[in-house]
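Take a look at this one chain, the form predicted on its own, written out in structure tokens.
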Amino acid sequence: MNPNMIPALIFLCPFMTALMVPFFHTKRSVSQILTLAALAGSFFFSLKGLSITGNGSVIHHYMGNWTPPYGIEWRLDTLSAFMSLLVSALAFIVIFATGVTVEKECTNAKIPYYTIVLLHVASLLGIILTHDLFNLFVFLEVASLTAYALVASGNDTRGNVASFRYLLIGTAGASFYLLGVGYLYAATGTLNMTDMALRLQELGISRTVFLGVTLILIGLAIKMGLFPFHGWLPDAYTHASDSASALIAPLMTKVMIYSFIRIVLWVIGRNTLTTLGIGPILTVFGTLAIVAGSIMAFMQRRFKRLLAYSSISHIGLIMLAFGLGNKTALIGAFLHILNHACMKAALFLVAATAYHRHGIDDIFDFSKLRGKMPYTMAAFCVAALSMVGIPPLAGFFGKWYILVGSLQAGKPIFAVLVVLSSLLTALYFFKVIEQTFFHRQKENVTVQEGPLALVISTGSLAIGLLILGYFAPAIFHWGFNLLVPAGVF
């Protein structure tokens, strides 16, 4: 196999399958199998790509053999291979787990649902793989449009309102991004990321460049749900179907964060980043997100809404780490992206299991689950404690390296903030643990675990958090030299 085809194959597996699924409308049960097969294909090629790029190599794929800057380039390096592997793996686990909930929530729309899922995953992979700013916009919009549809796919009519709100805010974010790209194109005459980075170094900072950079960063901040641009996120995560929220929550914001970091470091560059004072601004927004997201999470009664505000807090933590301008903190942020995606997938699958089996979404009803779902709630405890940052679980290590990076950057106040973020996370997750395990059970307890696929997937993610915790130092040292090359940071 030609290695240069790997980026295209990662994308084509879900994209081409999305075109095939509607032809099986008479056999709806086949749609999930085809979706899983496509995601397994993307995972395989992502793993193959990581095995090639894991030593620092880069795979280039030129559309139509038109080399940049005239043609569109797709690029697979260590970071993009790492992200595509994460997206395809988690998408596979979620789709395998939620087959039963899709049957219940999308009874007459399974074919459209799985078609949209495949297009959504394909567009996320396209965002990760492309090395062209306008091509990234195209995939950004496809990912957003499919996300709007997924949010509205369930039986909860409030999902339609949440989807429309998401559409309005998301359209504003996309418009800011596209205008920013237009300004940078006017200044440089190119859309290829590498070519634009070289030309921006030659041009320096002008009003056009400043405006373009500002608009792009605002647009991506809206897309990732960074406080205070998070207005779409709580309702979208809460009112989407359980299967859709378990897919969108771990992946959508992480890919947007990846795009943000990719553009800032690989296109805008550290010198411009420092000159414009973007780092301190990100630390301010990150601090506000950590505190505001945690407080709002503590105030929630609905479990999925608590998880939504928790995501806002942890997005703030990742952006705080990036804003520090320290490589240790940045690799810690990438590690936290990996860990948080796995933790949040596990927690949303717990929410799906509790609601599907017992109709419970209110935190104060979790006492009814005591003894009924031992395996699911054990997985919940592992994921929740990992979110808090309890060693040796995976969530501890991302926060630890961000804390160390804060100290290395000479900013101990942010190290204190990392500790504070863990304490705030403990407040709202221990509230759920208290309701589940320390309130009296008023009725006879019989074990009523969720569907087998949900239990297996949630348990696998919990075990994965233990494994990731064990290998986290090795992943950090590997990533320190490869995820962000020395020439970039």
Second form
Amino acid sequence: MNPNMIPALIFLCPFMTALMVPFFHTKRSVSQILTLAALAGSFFFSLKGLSITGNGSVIHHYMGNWTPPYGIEWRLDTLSAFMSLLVSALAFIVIFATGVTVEKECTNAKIPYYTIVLLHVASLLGIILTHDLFNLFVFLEVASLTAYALVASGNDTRGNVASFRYLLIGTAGASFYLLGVGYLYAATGTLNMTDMALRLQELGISRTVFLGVTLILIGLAIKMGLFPFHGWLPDAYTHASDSASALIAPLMTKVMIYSFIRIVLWVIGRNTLTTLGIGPILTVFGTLAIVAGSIMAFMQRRFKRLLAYSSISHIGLIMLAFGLGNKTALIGAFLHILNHACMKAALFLVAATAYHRHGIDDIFDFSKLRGKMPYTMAAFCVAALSMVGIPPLAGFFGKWYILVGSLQAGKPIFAVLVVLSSLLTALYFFKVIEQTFFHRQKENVTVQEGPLALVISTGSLAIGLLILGYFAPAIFHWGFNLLVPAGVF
Amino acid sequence: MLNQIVGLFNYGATFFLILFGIYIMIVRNNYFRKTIGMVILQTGVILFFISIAAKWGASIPIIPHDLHGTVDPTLYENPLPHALMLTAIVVGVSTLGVALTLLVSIFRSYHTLEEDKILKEMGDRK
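Form predicted in complex with the partner chain, following the form predicted on its own:
To see the whole picture, the full complex is given below, headed by that same chain.
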């Protein structure tokens, strides 16, 4: 097989299946199996791509053989292979797990749930693979549109309102992004990322470039839910059906963070970044997000809303690490993207199990769960402790490298902040753990585990966190020069 | 002077449309009006792209069949932003479609599109 086809194949597996699934839409189980097969295909090709790009080489794919800068270029380097592997693997696990809950939550058989899921994942993969700014906008919008549809797919009518509010804010973000691309296009006359980076270096910073960069970054910050722009996120995650939020929450914001970092480092370039002073601004927003997100998470009663605010705080942590302008912190941020996506998927699956099996979504009712779902709650403990950053678990290592990076950058105040974020995370997760395990309860509880697929997926994610924790230093050293090549950072 | 005013008119209109759209989206209480604001914002961005493609004295980008030698780019408008905006218009229409679908289903379950009433009722349903 020609390796140049791999980027297209990663994308086409879910995309072509998305066109096939509607023929089986009356049979959800068939659709689910097709979806899983497509995601497995993506996973396989991502793995193959990673094995080829693992030595730092880059696979280019020119759409319709139009060479850049005229045609659309897709590019698979180590970073995009890493991200597409993460997205396809997590989507596979979540879709495998949520077959039963989809049946229960989306009773309207007219909703082509798995088609939307496949389009969503395909466009996320497109965002990861594309090397063209306008192409990225199109995938951004397809991913967002399918995310709105997923948020509204449940039976809860509040999901519709949350989805509409998400749509308004998301469209504003996409418009800002598009306007920024327009400014950069007017300044450089190209849309290819590599070509634009070269021309921007020649041009230097003009007012046009400055405005374009600012608009693009604001647009992406809205899409990822960075603190002052996070208004859509808690409602969308809380009121979406459990299956949909378990899919959107780990993937969407992470891919947005990826495209933010991709544009800042690969297009705008590190020198321009320093001149414009984007780093310090990001650290300020990150700090605010960590503190505000954690405090808001502590005040919530609904488990999914707590998880949503926890997401906001951890997005802040990742952006803070990126803003530090230190390579250790940057690779730590990528490690935290990987870990946080796995932890969030596990936690949202726990929320889905608790609600699906026992109708519990209030954390003060979690005491009723004591002893009823031993495997699920064990997985929950692993994921929650990993969110806090307890050493042998994966979550520790992302935070550790961010901390080391902030010390290397000579900004010890942010090292204190990373520790503080761990403590704040502990504050709201220990509240849930305390409710679950340390409240007196009547004896003779019968074990009522969740559906088998959910238990298997949640358990495998928890075991995955342990394994990731073991291999995290190895991933860090492997990725140090590969994920972000020396010329870029 | 006149040329400058005419040349900058489009950008002024873009600026106005974008800010007006955002203003409507923030200030209005009715979800349908907010949707209209969203469409105005998108239109502003599309007008911006079309404006940066325009040139004085340029024509449609079709090369005559009897042309010999090289193409003089100053004689033709830049076709790329137009092509991009066709895609962006399609994206905008699909966004509007999803927004209207959501509005219909919101109206069916809440019987209103006023944001404050809907949010109040959402709070009650908790």
